[in-house]
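Only one chain comes next, encoded as structure tokens, the form predicted alone.
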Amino acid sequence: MRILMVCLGNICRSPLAEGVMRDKIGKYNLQAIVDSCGMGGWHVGEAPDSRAQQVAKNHGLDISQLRGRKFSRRDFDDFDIIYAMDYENYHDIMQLARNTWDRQKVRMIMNEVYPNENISVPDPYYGVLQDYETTWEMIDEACEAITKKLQLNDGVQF
């Protein structure tokens, strides 16, 4: 299984993401690859931002060699499921889909826990550090339910 998590900038939430996953990944022992981007290309090559930086460090995880990178097509070639942390997010990724094949691997992150209802990860650039967590609570809470699945379905797609 091959998972794209997906915000605008790649350096708050998809890097929190990409973090929390790998490290869920590891503690269950599946077979999983994860890695993250952003829509846009302003941070291209740079570390998480340091507050998203901070809170992870605060859970135990150090994701300060992640880079930026921005969205390609060829990620849908890539990937099994591309997770969009909010709508905008993910509206951007719908345009960019060649075929019906390419729109099927996209999800909002949190329909993985609330199916359906499209809630957005609330971006916490511009807010303090309580923002981040929250972020990492959520982002927690989804990957904790992308693992479930991963492990009911033994690494099959779901």
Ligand code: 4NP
Given for the second form:
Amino acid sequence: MRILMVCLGNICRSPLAEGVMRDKIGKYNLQAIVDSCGMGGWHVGEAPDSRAQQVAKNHGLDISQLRGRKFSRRDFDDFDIIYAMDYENYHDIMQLARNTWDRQKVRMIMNEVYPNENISVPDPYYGVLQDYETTWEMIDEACEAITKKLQLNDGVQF
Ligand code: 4NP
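Would you mind generating the form predicted together with the named molecule now that we have the form predicted alone?
And the full complex, kicking off with our chain again.
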């Protein structure tokens, strides 16, 4: 299973999601590949925001090596599931989809915990460290649910 985490800048939410998901995959010994990217190109090549790095560190994860990149149509070919952090990201990814096959890969990440509710992970960029902690908690909850799903059906029926 190849999983792509997508947000707007690829320096706050999606790098956290990449780090958390990769950590769980390792802990549960699952076979999956995870990457992240942003819909905007402002932070290409940059490390995650210092506040995202700090919150990850507080939870025992080092995400300092991750670097920003922008979503491209090729990602529809390179990944099996594309998780949008919020509804705007979801909408923007869907606009770039070429066909039904592309579209059915795109999900709102919190729907893994609260199906069909389309809950967004709020953008913490203009917030404070506590907002990043909330981001962490939401993402951790979602990644735990994804992990369970991967364990249950080995990714065949996602
Ligand atoms: P992210 O947060 O989408 O969670 O990485 C943002 C980071 C930067 C910007 C927007 C959102 N920005 O506009 O630069």
